[in-house]
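One chain is shown next in structure tokens, namely the form predicted alone.
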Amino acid sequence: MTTAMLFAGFGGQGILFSGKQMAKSAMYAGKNVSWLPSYGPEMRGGAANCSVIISDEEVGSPLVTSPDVLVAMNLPSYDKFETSVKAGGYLIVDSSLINKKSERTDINVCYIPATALASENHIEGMANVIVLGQLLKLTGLFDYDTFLADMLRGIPESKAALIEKNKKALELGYNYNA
């Protein structure tokens, strides 16, 4: 089986940071796993996003067109990936920036207010661990107490501040009901 994600967004939103979790979990799960990120000069508010692919077999190029699963965190990302996702497959948007709503009706659109919830539960900048909580819920790809394992154990000791953090993240957007 393969799985091929885009996340996208603005630098600064933890794009690649999202990406580079999938890719860990795979790898220490024993898949084939490719991480390519793309993102502008800027530093941070320039376009980021990175493909990942998850497989059972070789990965023949990294570049992913039409994702599996697309995480859209702003409306240009939105509006430049929404049609490429495959038929039945998954698009996440963090509400909270994006008032768009889809159209299509052959994918699974999840509206989860990432940022909102981020702010409202005293965990800016986690909106990218929040929708990595629903990705996981709603495609099953990881066990979620393994995945939460593999992104603690990255997690170096002089950030050890982060893992209540994270941890209070994944869990808002698991138990987030959309």
The other form holds:
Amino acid sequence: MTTAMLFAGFGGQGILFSGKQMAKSAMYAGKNVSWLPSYGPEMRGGAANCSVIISDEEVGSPLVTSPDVLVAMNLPSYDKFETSVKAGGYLIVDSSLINKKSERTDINVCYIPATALASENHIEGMANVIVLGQLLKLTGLFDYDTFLADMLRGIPESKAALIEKNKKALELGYNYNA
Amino acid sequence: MSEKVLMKGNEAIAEAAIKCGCRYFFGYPITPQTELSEYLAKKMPKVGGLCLQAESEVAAINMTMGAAASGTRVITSSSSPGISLKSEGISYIAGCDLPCVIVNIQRGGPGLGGIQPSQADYYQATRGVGHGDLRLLVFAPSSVQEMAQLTIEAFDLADIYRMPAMILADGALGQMMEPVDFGAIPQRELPAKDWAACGHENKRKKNIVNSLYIDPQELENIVDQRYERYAKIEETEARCEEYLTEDADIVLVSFGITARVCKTAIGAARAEGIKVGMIRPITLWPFPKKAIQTAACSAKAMLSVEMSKGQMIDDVRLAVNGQCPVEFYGRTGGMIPTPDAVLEKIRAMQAQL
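Would you mind giving the form predicted together with its partner chain, to go alongside the form predicted alone above?
The complete assembly is shown below, putting the previous chain first.
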């Protein structure tokens, strides 16, 4: 089985981080995996996206053009990639930043006000992890506890304060009923 | 088995260099290669090595030459425009018979071009990276794992043949992350560097590292000797991966990241019943001529797929030598071909068979 994912939004939202967490968990689970970022001026705050492929087979082209899962965290990304999602795939939209509704009926669309949830819960900047929580619930790609453990093992001791925030964000996203 | 780590291709080259004993890096930053020097700037001091950001690419390649002349392992890296700047120094390094590793994480050209992935420096790497009769060993990794493995291979072969080796990758391979297993580093028997200018302490005759020979006969003799080594390399060191070529009517030839796009396209074409396979050159010089010659005997057509306007296709045609038609598909300027577009080309060729 192969799952192609695209994470897209503004630079600074943690788009590349989200993709990296997926890739890491898949690697720990013994899957083949690739992570390909957009690079260049995007790093300075423009549009950012990354392609993640998780597969039981060898990964061919690492560039995802028609994703099984699309995470859209800003309007330009939504407009650019909404039509590219494979039929039967998932589209996860940060509805606090994107006030559009998809007219597609052949995909599963989920609206989660991740950025608003992050500020309400005093974990600003963690909308990306909230979205990851929802993604886990929708797709069942990884076991919740395993994914959480994988994510936390990447946090160095000097940043221990981030552990609770990440836990909270992932839980919020997972438990949100879209 | 050692644990896999998720790394960028640029970082994998850097880590591999450290793991195989390289302690000197000289470079100048350029997208999409910069993570390589960034990684070494952090790591080299911790292992007693030196990572130096030179004032220019020209300075960096000449520092590389100096370090190589002293017999130590040394690496430099850049991206396309920077490699053009280094080309004079690379010719001197080849002319001095010095081993070193030069990394080119290619981007779109010519000129400043762009910063997205490209393979348009194929001619430069395999034909004209500097003036004079010279060759570089050219390795074309296709995954982050190979970025690491072939770096180690490049250091070894450079030492064995006393010549510069190039890792010719691209922005996608440099920037992407994949799991890497460094495992055990294969240990090779390497020749002693008794030619190195590293201080004779009055205990031996002095070694001189030089590329200047005013007497044309002397220079011809030296170049001839070098070409004997090149001939041996062409005989023994060409490497490629053959993928589903056995029954293939159409054989693709593709390297680096493009070969992975082709693999995806081949999977889709096979599902439609089209007999298609691929030869993926792992060394671009020496070019795997024999494998391509053999494939051309049974294939009905061949297709070179590149991120350029068609450069490797010249080597494919030379190897095929008219035995079957050779077609081309490519994108350039930083565009990565899509598997769908390659599949479309395969279908069109199948229809012509």
